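A lone chain, given as structure tokens: the form predicted alone.
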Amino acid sequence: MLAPTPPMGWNSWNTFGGNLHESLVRETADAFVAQGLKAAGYQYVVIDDGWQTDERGVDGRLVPDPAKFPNGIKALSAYIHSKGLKFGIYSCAGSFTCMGKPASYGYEEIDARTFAEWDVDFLKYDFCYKPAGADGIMLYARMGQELRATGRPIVYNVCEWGINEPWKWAASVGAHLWRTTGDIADSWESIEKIGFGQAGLEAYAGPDHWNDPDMLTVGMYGSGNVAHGGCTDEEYRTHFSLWCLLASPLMLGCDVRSMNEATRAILLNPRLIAINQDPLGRQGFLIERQREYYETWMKPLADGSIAVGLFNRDVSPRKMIAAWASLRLHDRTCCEVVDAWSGESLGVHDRAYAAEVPPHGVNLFHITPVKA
């Protein structure tokens, strides 16, 4: 399996859009090491749309923009690999990419071979400019087949925005993850709509095949390519907590070269990452919704414990209760409750656990059954 747990890394799009260049990507790889991201498990450095020239070469191959990538893509890939990281690239199933650059429709074989020759480890494959009458699923199947034919292990990210319900078919065309939604924006409204909208998709996720509700906006604070007002640190904690419960790929979208301490504390929290990377591979699911604003989600873990998130989508604080019965535990079961963010034990409880949850906030904890 190429993706036994959800892929973790960084993508250039959220902050930089098409304004990416070689030195930026190299500095990002350096920051993965210096900021502790590599040690925490983040490994993919992915360049999105805008790395190409406006025309293919005379040999039919995609050409890196020489002004942005003067040393070429293979040299950039080698640099990232030298840091112990993996390299990802972008293309599109249509005639053009979303920025109007040459895409892979009709060139699947040569592009897959080119990516393999460049030692690419991850392909994000978008869905702009699909030719009229072309079958979208077949387009993704074509590229999946050509990637496999190269013999190089390349994680395949189907990014058709959930249009054809890819959770039902993308694994069969070789995808390891697939976008379930349109693009995320750096706003509470976008995070709320996309994240809580994943309820019901949990049956389609597991080791080597993951639902992808798009990249993280943690630490962007209203700047960058998908800026839309930004979020508070509390909202970013909620964002990260939900993505970890969802067993979502954790692809960072902020400028990791300049993260503040609050951002680092969120993205590097080892207990949250362990929930996301749990080897059981279960996607968390909604177990209770009250009055539209208050939701309880749970994620069974390989060690027999349960990760539980109490989410308050309202604008006022709310006391919320996780009842053992709703978590499929006998209400007389004694359970130790541990705060997932701090690691602090909150004691042994039976029947239920109650917590005050701030506006747009979350109380995320582990519940572990213990002997009475």
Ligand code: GLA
Contents of the next structure:
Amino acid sequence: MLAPTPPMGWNSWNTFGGNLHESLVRETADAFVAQGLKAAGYQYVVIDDGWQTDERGVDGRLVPDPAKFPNGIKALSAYIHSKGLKFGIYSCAGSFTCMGKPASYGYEEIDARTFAEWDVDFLKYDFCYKPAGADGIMLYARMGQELRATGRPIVYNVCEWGINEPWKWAASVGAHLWRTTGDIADSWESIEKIGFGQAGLEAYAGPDHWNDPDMLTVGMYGSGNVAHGGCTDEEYRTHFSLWCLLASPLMLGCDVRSMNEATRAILLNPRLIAINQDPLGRQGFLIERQREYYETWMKPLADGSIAVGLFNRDVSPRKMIAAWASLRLHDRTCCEVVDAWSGESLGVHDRAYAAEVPPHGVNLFHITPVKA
Ligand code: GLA
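Write the structure block of the form predicted in complex with the ligand for the protein whose form predicted alone appears above.
Full complex below, order starting with the chain above.
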């Protein structure tokens, strides 16, 4: 299995768009090590759209833009590997990428071979400029087949924005993760729409095949390519909590070379990451929604404990209750409740636990049944 737990890493798009340079990517890999991201489990360094020149080479191959990657892609991938990290790249199933660069339609074999020769470990495969009449699912199957034919293990990220319900077929064409939605923006509205909109897709995810609700915007604060006003730290905590409960891939979108303390505290929280990376691989699911604003989500974990999120989408604080019965536990069960963000034990409780949840906030608990 290439992705037994949700892939963790960084992707250039959210902050940098097409403004790529090999020094940025190398410095990002350096920051993975220096900032503790690598030690926390973040592994893939992925360059998104904009790495290519406008024309293929005479040999039919994609060509890295020499102004951005003067040493080529293979040298960059070697550098990333020398740090003990993995390297990902981007292409598209249509004739052009979303930025209008040459894409892989009709060139699947040579592109897959080129990526394998560059020691690529991860391919994000987008959906712009699909020729009319071409079947989208077939195009993803074709690239899946060509990736397998290279013999190199390459994590395959289908990115067709949920159009053809990829949760129903993408695993069967070899995908390890598939985007379920359009692009995220760095705003509370976008996070809310995409994140809470994942309810109902949980049965399709598991080890080696994950729903992908797009990359994180934590730490962007309204600057960068998908800027849209930005979020508060409270909202970023909610964003990260939800993506962890969803067993979502954790692909960072901020500039990891310059994270502030609040951002580091969110993205490096070991208890949150453990919930996301739990080996059972269950995607968290909605168990209760009240008056469209107050949502309770749970994620069963491998050791029999449960991660529970009480989410308040409203603009004022709200007392919310996690009742054991709604968590599929007998209500006489005694459970130890631990605050997942702080690690602090909140004691042993029967029947339920109540908490005041801040606006746009979450209280995330780890609940472990214990003997009475
Ligand atoms: C699409 C994808 C984004 C990004 C851009 C690049 O919009 O959904 O994630 O890859 O293309 O052009």
